[in-house]
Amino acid sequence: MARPRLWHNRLAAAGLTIVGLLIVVAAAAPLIARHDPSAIDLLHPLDPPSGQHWLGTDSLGRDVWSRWIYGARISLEVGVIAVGIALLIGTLIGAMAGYYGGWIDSVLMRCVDVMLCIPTFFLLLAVIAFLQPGIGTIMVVIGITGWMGIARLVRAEVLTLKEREFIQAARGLGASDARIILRHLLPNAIAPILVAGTLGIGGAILTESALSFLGLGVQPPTPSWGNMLIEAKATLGVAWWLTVYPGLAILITVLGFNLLGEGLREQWGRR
């Protein structure tokens, strides 16, 4: 079975543990957070970690632990939804290109090539410049600029699968193109799609953090690890905890999703 073998892979097990803990923390944020993440306390600015404030406070006296916890929820939400949008677009385009071939394949793949020629981060900045920064905007923009690799992956899988006997049998029985793609091709290509999605979540979280750090992502007072870092920049020399904890959160989260994705890739590749 996949589960025992996945747990035997130490790196994959570590990634699964990190992701699982992150999900639990994000889901239980209202219970775990000790204070309102947006509550300002000007009497206790830049307090170091203590029993009252486990990770200290920021320049406005807000509890860093509570903001750190709610930032996990924001990062997971952005990562999952953004990658979901990318998977939807990439899977649709890749499946159509691989199944129909011919001029449809040529046109769709040239569109992919054009998108890949544009530096993704600069494309993100250009799109966001014309839109209102916010959580919804970030999720959509990351999704619509991150589907190209998935489209190529799905196309390659469909090109391999569509010549198999069970697809020929489905055609012989009169199944429609939509039924063949949705009921036969995509379910058999789901493993590499899930691997790409898992790896993509880490990348989406990192992108969101970078955009928030530049002031183009999640806007204050909503806590996110990226805007926590930019707020900490002004007090870097006197309040080390404001940069260390959000930075570690980003590092560990992205590492966890990457380890899990690599473990799934190794597991399904072996199978």
Given for the second form:
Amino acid sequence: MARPRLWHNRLAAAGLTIVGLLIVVAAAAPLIARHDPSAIDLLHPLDPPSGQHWLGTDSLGRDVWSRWIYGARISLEVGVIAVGIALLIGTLIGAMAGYYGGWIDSVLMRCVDVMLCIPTFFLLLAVIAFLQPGIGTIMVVIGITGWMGIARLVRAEVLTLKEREFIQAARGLGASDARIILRHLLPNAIAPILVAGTLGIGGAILTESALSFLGLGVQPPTPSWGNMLIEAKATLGVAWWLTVYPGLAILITVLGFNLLGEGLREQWGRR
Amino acid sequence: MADPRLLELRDVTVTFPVRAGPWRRVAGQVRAVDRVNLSVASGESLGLVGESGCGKTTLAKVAAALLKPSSGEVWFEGERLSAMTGSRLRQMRRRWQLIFQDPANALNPRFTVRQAIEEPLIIHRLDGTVADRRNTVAALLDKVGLAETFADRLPSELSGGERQRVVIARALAVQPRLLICDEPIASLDVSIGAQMLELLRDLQRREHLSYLFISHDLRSVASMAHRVAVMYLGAVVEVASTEALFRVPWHPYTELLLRSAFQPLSAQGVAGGEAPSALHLSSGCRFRARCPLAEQICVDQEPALIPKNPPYEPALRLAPPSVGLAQGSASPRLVACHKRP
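I have the form predicted alone already, so could you send the form predicted together with its partner chain?
Starting with the chain above, the whole complex follows.
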């Protein structure tokens, strides 16, 4: 039922197409890639795009097309898992704050305020300074610095839902708090949570790219769009293909997720 | 022998803080329910009437243990609910159930009828297997006059009356002793409402249920209740058997209610004005601003409920504060105030 209406919204359909293609490309990476993304070929550095290397090679002679495709895998993985962590924390905290109210709500929401006061990127850099950079670290770090908006959203949803009589009815039937939150409140708040999650994936991919660009994210030789960009920086003048393709990939992906998120938001008609 | 009283409210008061100003300081207290004493006996229907905003729904929530009273006690079958918390209270909850005013709101929109009715069975572990639950759901739907084919529908696919039947079936799933019905037919149209009352009366006979039946509609209360309590601005001003109350109302407010319900507008005479705000209760009798019989003594003293036996005992306007609720006399009538004969 969701499909046809989503398709009627052109922008949302475009977003869905982009995201769908991206998922297919990432899933089928070993089939689509024409070379090992980490295979170094020092005899052919900085080859321009050709029949052999569709998007050319980098300074170590690695195939940019293959690295680009495997980079999609990393970006999606990081985006989805980081947002998953953020959703988990944000939903838990928001649901508790909204459901219990009172001092629990005050304490949790002040924590959110404090977290929001710290510039996100500064916070990310501070956290990463204490941890080994790497793909796992980056997922966790983006997750634990990105849950505040979701917590606020879930809290607001729970606050309005809590007043509905079916929640009172569930309490009257003897349902436990956990049951009320998990079976009654959250399923009815799922739409805005999914919208926030979809929009969040774009942001998380962008953050991952930025961190990788600073050398604090995904570590070479694992390809990611961000670290492809920094490797390309030195040869910017002679090899345009090294920066343009990863840059375009980031742009299109983030655009795709944002369009999809906006489309879902319009369709479910809230906030 | 077990206590014949199922539900008993003792001196129940509920106040809500009123916050105002830029720092949302507590500026005052609204007394939504003020020192209410009521009891519902096994097999009995107690009606509770009063105009909107008089605290009926708040009282229903207290009686259903969904809201803790600010002071006073709630007892159920000899056990004190107001002292209970957590899982103990959750287990107790199957002994009574609340029927809500708006069935559209009382059902989770994402649950099918079956899921809604199964939930209490699962919570209280009443039926072990999936097959048992299927049978129980079918039996419950049958009890409220719905076919089993309704089981897999969503609330949005049902009419108001059908939804209310599902709410009742869900409540019956835990085999409660008492149903607290908070305006159960107010959101239904008249003919459906009449069917619903018929269903409730029928269920009372077959399931040995007791009711606390709350309504602003005197006609439905008259057809449902054995006894009626009249509530005004948070306080119960009169309790009497249905027959006695409708034949000879003693409290001037009851009289006003009856007149407005059963007489054409032209015959009602003076409308009787607005109820004062529960936030600024004046001293003395809470009804005196609208009371045709108000005197100086009504300003000075607040009447307490006293047991009275009709007909006309010597006029007793104000009870001594020591006189509480008396139970058990032949036809006790509790009034705060009544007209002189």
